[in-house]
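Starting off, we have a lone chain in the form predicted alone, written out as structure tokens.
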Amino acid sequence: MFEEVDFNKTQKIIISNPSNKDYKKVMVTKALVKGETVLKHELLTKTQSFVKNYSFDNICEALEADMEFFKQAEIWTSDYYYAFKITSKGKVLSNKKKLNTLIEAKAINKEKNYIIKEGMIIPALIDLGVMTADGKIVKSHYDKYRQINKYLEMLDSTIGYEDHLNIVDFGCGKSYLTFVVYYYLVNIRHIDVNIIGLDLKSGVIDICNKIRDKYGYKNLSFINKDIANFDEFDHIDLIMTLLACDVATDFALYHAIRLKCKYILSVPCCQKEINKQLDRSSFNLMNKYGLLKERFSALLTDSIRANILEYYGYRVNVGEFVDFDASPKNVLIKGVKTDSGKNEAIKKELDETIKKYGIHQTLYDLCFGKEND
């Protein structure tokens, strides 16, 4: 059916139109595993995603194999457009255009590679009003779908190989999130997890617990505890949290490095403790306007918790968590613990910050205070 396309310059492959009930669809990108370009091939079923990756010259083969389920297949490359169908009768039908212009050849790619796809049914996200029963998503709840997928996305390229994963999602609220990172590792990873969430409202986690009954989902589990108190496990393997409010975040931060936790994704929420102490005397330029002091603490306040993990031997980046004009809260720190020793260098500049400020900030209190008394 394919003889004519040139596998080597394929940009991205659509099947669809399935003549079995059970799937949705088949999509074929471009990733980039190991150092090497393959093309990645996930099937997509109402249910779950499978994903195998092939080199551009053995593409071809499994594509034949899906049509056996499929009607129709869409193929961009970087020269062409194919289109194939096939009848009701078993006829092929099959279409090509040659793409003219810059713009076509971009808008190859404009369609977001989300790791969940809308179409794709996660039970939890539908008893929590994120998608409806056929998998589409709510439009009031698009700003969290797309924050999840983004999370997902940091967290793939965060643990790589892992068989086995003791997870703990500090400040969990409703748990869209906690849903999600368990159906994904689970379902799409395969991955043997122990994941816990963890919050102060009773409510939302009575109705997580029941959520996690109905759908019979294991080594899942909601606390009603204070993230202070955490005692639940002596070895945790990955720390997330998704806005966790103001000094939460230096809680679960501090949690991590206690119990050297392997891993660190950590989206923070609204950040008061400093935007309280600062005076005009510290940068009045600035201080004297609200909106201004509110930006200023909270990047100082990220820069210290950042500043903190890299000198217990973490690996650290800063990055935009989703666009701004999604969410103002779009920072997100991702530590990866190495086997460097503690920088003392990093301890010097910290308690100069805070001595210059004339701050008290949680995370460094609970890693450091007993020693600067």
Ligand SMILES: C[S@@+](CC[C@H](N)C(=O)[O-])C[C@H]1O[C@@H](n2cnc3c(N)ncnc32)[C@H](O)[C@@H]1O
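Numbering follows the first chain given and starts at 1. Rigid core here is just the name for the largest C-alpha set that superposes within 1.5 Å across the two forms. Quick caveat: nothing in here was measured; it's all calculated off a predicted structure. First, how it differs from the form predicted together with this ligand.
Put the two forms on the same core and the Cα of Lys347 is off by less than 2 Å between these two forms. Superposed on the core, the two forms barely differ at Val336: its CA moves less than 2 Å between these two forms.
Relative to the superposed rigid core, Tyr145 undergoes a CA displacement smaller than 2 Å between these two forms.
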The other form holds:
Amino acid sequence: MFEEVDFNKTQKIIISNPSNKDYKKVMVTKALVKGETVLKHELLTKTQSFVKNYSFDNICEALEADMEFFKQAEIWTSDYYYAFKITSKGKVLSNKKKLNTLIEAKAINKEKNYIIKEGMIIPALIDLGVMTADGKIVKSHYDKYRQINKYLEMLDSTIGYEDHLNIVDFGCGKSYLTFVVYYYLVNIRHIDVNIIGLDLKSGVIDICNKIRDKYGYKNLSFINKDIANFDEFDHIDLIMTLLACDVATDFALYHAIRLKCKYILSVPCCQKEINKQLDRSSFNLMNKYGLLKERFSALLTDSIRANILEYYGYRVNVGEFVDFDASPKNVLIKGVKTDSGKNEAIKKELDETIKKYGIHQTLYDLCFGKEND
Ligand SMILES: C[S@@+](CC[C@H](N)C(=O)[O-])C[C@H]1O[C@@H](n2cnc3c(N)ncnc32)[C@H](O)[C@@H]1O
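Mind giving me the form predicted together with this ligand, seeing as the form predicted alone was just shown?
Expanding to the full complex; the earlier chain stays at the top.
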């Protein structure tokens, strides 16, 4: 049945649609065991999970055996996507699609290594004026295009193999990023997603919903709401913020913490909250210079945010995601939820910092209550 598949290039396999009602599905993913990459085969029944590791050479045999009990198989290799279906009459239907978009993007545009290369047509971006009808990037939108590609790279390297992701883009604005992430995850990564873009501006939200309707994008919605009042999902896998102004980022991070969101990719901007309060601090040496005070406030704000995430058991990484030349708003806070408990030593440092500067910081206040009243 799987003769044409090159299993040496396997990335992921999902076997579903069981003919035996006790079974649920089979997931095959790559895993590192004693320094060697193997294929981890996990059979999920209604009550149990059975794991066995296979080499790339003998996975095919195991899958053929699985198909005694299932009617559907999907296989992702590094260059093809294959779908197999067994009909009620026992006929095997198969479908193969070259996954050239990502690979070509990486090969042709090596220097930039963009995932979404010029020429790849994302219809929503044409409607939004970022792309021309033949996939060229409109010059005035080139910085945004580069920024979104960089963000996408971060996203791509952060998420693992996922079946389904509930995602919220807080402060989505015109939703260039939201549409690109939707396109990438659905069409290239073949992940089942449910994405919400949320913004205060009703005009842009209306436009985005119209574009969504025009192209029939399922499980994508745009909502006109303050981030603080978000209550659409009670489970989120990925929270995105790209330049959500000032404390909007704090409310988004708070939802992530509250809902134990697995992945956070947050690019803050306009960190004004602490800047407005810092006159009260004694750090006059720096604070008398407006620019330095502004930069210091932004760094202090993001340090507090990153440490709060660590306190709640996130593995946190703070890095530059575009060159400073391209935009000074180039800090990306990345958080991945781990099983570790609360880190009280970090909480102590946070408390001391908040006291020392005599400040309020919204994420801190949301998580721990107000200290400096
Ligand atoms: C600088 S724009 C960024 C838009 C988009 N993420 C991008 O990068 O193109 C910031 C967006 O956040 C939205 N925003 C700010 N505060 C918000 C809040 N409290 N709730 C919802 N949206 C908010 C603004 O309306 C604006 O559209």
